[in-house]
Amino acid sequence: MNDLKPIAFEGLDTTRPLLIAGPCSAETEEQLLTTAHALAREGVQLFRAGIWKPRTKPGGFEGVGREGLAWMRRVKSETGMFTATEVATRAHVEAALDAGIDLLWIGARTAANPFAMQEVADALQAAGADVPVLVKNPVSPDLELWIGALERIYNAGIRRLGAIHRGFTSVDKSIYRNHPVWAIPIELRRRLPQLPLFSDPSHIGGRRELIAPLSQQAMDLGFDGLIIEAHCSPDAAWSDKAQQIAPETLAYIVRHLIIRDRNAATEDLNSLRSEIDKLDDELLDLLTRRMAVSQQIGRYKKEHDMPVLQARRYEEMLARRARQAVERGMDREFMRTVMQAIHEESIRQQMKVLE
């Protein structure tokens, strides 16, 4: 993907962060226009709203559908803002393009389904679309699935292509609606450095008080933009009201973001980086010694006809190390991920002995 183009339109301020904002759902024409005008007064140029809403269970509000596209045209004509919405099917793509929607995004549930992604890609290709498309990460922390979804859209001829990090579903209790697992978008950036990367703090946090700190974290990590849910009356929203904020609150958050210089000189960090390299070498030495002990354990289990996996001890170890990590100022999920990876390699070392 070396020939990607910027997510840009004529007249759009692309100063970092590129901000996309608007309500979770288009509910009524009045709600949409009131929100849009308020955001336009705060300087927002890219307006988002869900026209079709995938719901976990049937019976909930699933969006107003095509009727809302006419409201989006009014938003564009009255405010001058560019418009964006989510698509999940061929019919969505065709309707959105016919309505002149300027930017499309693909949600986490759709990104997790290669068949659905291919349908969207085929619709874009058939239309000869030259429209920016952003792809959210799948609900599961699967980087290859995310990249595969992006490749399908790229293969359809889309060159204004970007990714949205909206966090991942986790079975563990967390302050977040969707755990950020920052390592995954960081690895995506390493693999595809030309790909614009957006953060969705609304869906990561699930609560409006988390939007500001999550937005700052994204800027600290060099993200290119933010997509944030804003509503004229957040507490009255028909969907996801807990994670929506008022336009003036959004403006306050954006004004107070600290934008780091991604091109700053790093010579003064050399000594600290050398220290990190030394510590990494020590970590590798420790892991080598740990795996040697794992092989000894494997030989003992082989001699005594014991199963390799000791599930109860594994769960106790995970809980203990996660607790210790938190006491030392580290993230619980981070330590669980580290220990799970170490345990998998330990099992592999024991299995080698059993072969």
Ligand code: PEP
The other form holds:
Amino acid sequence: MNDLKPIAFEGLDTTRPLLIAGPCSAETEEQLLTTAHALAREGVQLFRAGIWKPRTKPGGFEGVGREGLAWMRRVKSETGMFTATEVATRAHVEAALDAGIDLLWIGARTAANPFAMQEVADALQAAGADVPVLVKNPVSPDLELWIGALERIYNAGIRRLGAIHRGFTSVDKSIYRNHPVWAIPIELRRRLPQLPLFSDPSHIGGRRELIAPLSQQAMDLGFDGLIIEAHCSPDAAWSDKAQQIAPETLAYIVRHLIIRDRNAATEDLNSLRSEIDKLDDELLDLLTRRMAVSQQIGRYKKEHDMPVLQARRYEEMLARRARQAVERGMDREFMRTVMQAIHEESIRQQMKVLE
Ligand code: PEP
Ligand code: MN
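The form predicted on its own done, now the form predicted in complex with the named molecule:
What follows is the whole complex; the chain from before opens it.
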């Protein structure tokens, strides 16, 4: 993907991170236009609204469908904003392109399904589409699946391509609706540095009060843009009301974001970076020593016919280290992930002894 083009529109301010804002769903013509005018007054240039809504269970509000596309046209002509919506099927792609929607995104549930992704990609290719397309991360924390979804769109000829990080379904309870697992978008950036990366703090957080800190975190990590749900009357929203914010709140949050200069000189950091390198060397030495002990344990277990995996001890060890990490100001999930990875490698080392 070396020939990607920036996600740019005529007249779009590119000095700040790109902001896409609008309601989770288009509900009524009045709700859509009231929200759009309020956002346009706050300087928003790219307007989002879900026309077709993928719902976890049947019976929920599944979007207004095609009718809403005419409302999006009104938004565009009355406010001058560019418009964006989610597509999941061939019919959605055709209808959205016909209606002159300026940017398409693909939702997390669709991104998890290669058949659906291919259908969308084929529809884009058949239409010779040249719209920007953003692909949300799939619901499961699977980077390869996300990259595969992006590749399908790329192979359909789309060059204004981008990714949206919206967090992942997690079995662990957490403050987030969808756990960010920051390591995944960070690894995506390492693998595809030229791919624009957006953050969706609305769907990660699931709660209004998390929009500001999550947006700042995304900016601190060098994300290229934000997609945020905003509604003229958030408490009355037909979908995702706990996470939607009023246009004025959105403007306040965005105004107060600290945008780091990504091109700033880094000489001053050199001494701190070499300190980090030294610490990483020590970590590696420690891990090497730990693995050597694991191998000794493996030999002992072999001689005494003991199983390699001792589930109770493992669970106790995970819980204790997670607790200690929290006491030292680190994240519980972070420490569990680290210890799980170390344990996995220890088991592999012990199994090696058995071969
Ligand atoms: C949305 O953006 O409204 C949406 C349905 O998001 P996701 O696909 O991330 O759940
Ligand atoms: Mn939503």
